[in-house]
Amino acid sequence: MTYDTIIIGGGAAGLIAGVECKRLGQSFLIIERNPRPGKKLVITGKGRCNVTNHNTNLDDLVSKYQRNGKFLYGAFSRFSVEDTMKYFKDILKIPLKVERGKRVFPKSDKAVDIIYALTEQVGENILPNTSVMKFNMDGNTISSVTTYKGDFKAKKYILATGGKTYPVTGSNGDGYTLAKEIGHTITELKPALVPILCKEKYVKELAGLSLKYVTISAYQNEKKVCSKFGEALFTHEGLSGPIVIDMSREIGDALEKGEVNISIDFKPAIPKEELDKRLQHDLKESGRKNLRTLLKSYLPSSLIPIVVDLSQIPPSTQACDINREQRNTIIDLLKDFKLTVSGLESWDKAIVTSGGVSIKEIDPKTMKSKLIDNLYFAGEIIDVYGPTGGYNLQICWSTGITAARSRP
């Protein structure tokens, strides 16, 4: 049998491509290396599946993507965020809701509902527990794919194997090997959207501490690398949370050139001079209260002993005895809490891959390979990624649909 389309990879991009192939009346086959498709999709959004981000302005949407965002104009024009939400509602029968930060989730708050809807649509057209070993070529055309279960033929092939992140979900990077073997360029692969590691041992004491409304900045040789405002989280070995992982790739690239330092502003809404006046007032009003008690109105309790220790002010020092130099030290720790980056977490903690099949070799309007006549790409395998908040799944939906609709 010769299929209209063979899709290699049963993740978000592969599954949505399969649903669209069915809707278009095509014969298709999804070849998936895992026993069941969508394994990584189940864990997205902490098990809730952040489907997309409700950003309907195309220019603004594209600007959010840290790497090669302009490449996405073609796919996003053909299958937009609004199209995605309508598709989920009308085709997949999944009610959606928009939460803070324009993040879109299924109303059920269950990622498994997304998987169920997608797999129900593609039905028996999934071949599980099967890996593609190679493309068989006839000039610049793929004639078939070879697997341990035999060769399979199609008029068109969509490579949607994902990246290298979360290897336990089956993302081992084999799609890059397949693409490279038939001539495609693979730009350097690095983990992106990943927690950062810090040298300071006391971060372990802060593990689990959530920070809200803080500004975190990264510096190298006193020059700002990047900066973001929002939420962060201390881990046993460093920092995580939305703003940290969104900065992580820039920090990782800077680390390759030398040391990177982190600065946390716990009070970004209060200018330094105003904070100084407030602290002076509180010191005056606090009288004989000690420093730890005073700091309760400024910091989470788990941070206080560390800040006191770093200030080198004796903990028993009474508020009324704190001098100007000590006050300035406290303000500096509140506005410029320093950490030293030692590295990034590994692939098993990264959300997406930086790098992949070069966008120079893919037609942005169709997702078709510029080298191979009947090969298309969809999802994380392409060298493009965005921040947290549903942006990366939107790449999967838009490129998967675009690839499915395009004709060789």
Ligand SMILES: Cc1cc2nc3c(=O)[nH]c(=O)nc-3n(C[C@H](O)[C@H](O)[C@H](O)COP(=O)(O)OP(=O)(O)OC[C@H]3O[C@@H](n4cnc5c(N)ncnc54)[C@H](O)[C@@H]3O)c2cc1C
The other form holds:
Amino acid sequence: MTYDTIIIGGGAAGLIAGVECKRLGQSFLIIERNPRPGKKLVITGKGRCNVTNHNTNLDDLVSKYQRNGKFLYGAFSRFSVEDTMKYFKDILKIPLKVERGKRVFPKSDKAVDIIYALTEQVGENILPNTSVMKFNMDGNTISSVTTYKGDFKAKKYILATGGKTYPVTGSNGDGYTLAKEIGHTITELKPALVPILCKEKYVKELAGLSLKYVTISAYQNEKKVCSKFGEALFTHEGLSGPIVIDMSREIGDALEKGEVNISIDFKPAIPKEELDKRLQHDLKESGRKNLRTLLKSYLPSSLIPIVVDLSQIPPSTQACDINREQRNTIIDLLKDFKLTVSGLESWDKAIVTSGGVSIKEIDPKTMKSKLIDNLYFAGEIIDVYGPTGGYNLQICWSTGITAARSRP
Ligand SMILES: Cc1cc2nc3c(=O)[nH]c(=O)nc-3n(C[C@H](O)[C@H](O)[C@H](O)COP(=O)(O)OP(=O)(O)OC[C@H]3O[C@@H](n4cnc5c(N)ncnc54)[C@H](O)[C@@H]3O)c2cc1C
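Okay, that's the form predicted on its own, but what's the structure of the form predicted together with the ligand?
Zooming out: every chain and molecule, the one shown earlier first.
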């Protein structure tokens, strides 16, 4: 049988492309290496799936992408954020909600609901437990794909094998090899949107502590590299969370040149002078209370012993005995808590891949290869990525639908 379309990879991009092929009345087959599709999708947004970002201004949306954002004008103007939300509501029957930072989630808070909806729509047209190993070529046209289960033929092929991160989910980067073997250029692949590792041993004691409204800045030779306000999280070996992950590229670039230091401002809304006044007032009021008790209104409890330790003020010191110098030390620890970056996490902890199939070789209006007559690309395999907040899945929805709708 010759299918209208064969989609390689049953992740977000491949599944949405399949749903669209079905709607268009095409015969299609999604070839997926895992027993079930959407293994990565299920862990997105900590199991809640941050579907997209409700940013409806096209220029602003595109400007958020850290790599090759302009390439996305074509797909985003054909299938926008609003189109995506409508598609989820009307076609997939998934009610959505918008949260802080315009992040969009399913109302059920369950990523699995999205996978159920997508797989239900594509029905029997998935071939699981099957890896595509090779494209068979007839000049500039793909004639079939080879798998362990034999060769499969189609008029059109969509390569949606994802990137290289979290390889346990099935996206181990072999889609890049498939594309390279038939002449496509793969730009340098690097793990992107990654947690950072810190030298200080005591971060281990803070693992799991999430910080809500903090500013984190990175410095090199006392020059600011980048800075962000928002949510972060201590891990066993360093820092993670949205703002840290979004700064990881700049931090990674700086690390190639030398040491990078982190400064956390736990009280970004209060200027230093005001914080000093508040602390002076509290010290006066607190009388015989010790430093640990006093700090309870300033810091989460797991941070207090570490801050007290770093301040070198004897923990039993009574509030009324704290001198000006010691007060300044406390203020510095609250406004400029220092850590040293020792490196970045790697592929198994990265959210996306930086690099991929060169955008110079893909038509942005159709996602069609400029080198191969009947090949299209969708999702993370393309050399483009955005920050956390739903921006990366939007790439999958828009490029997946665009690729499905384009004709060879
Ligand atoms: C922990 C985590 C959380 C994330 N959270 C979010 C979020 O909330 N919002 C957001 O926007 N982005 C998020 N992302 C990023 C987002 O998940 C990815 O950008 C997106 O899943 C990429 O989709 P894709 O379809 O291109 O690739 P994948 O989802 O990686 O799918 C590719 C599929 O292809 C299959 N495959 C690979 N090679 C072959 C082959 N040779 N033959 C057959 N099948 C093959 C794989 O098994 C896989 O199922 C998160 C990423 C991670 C790791």
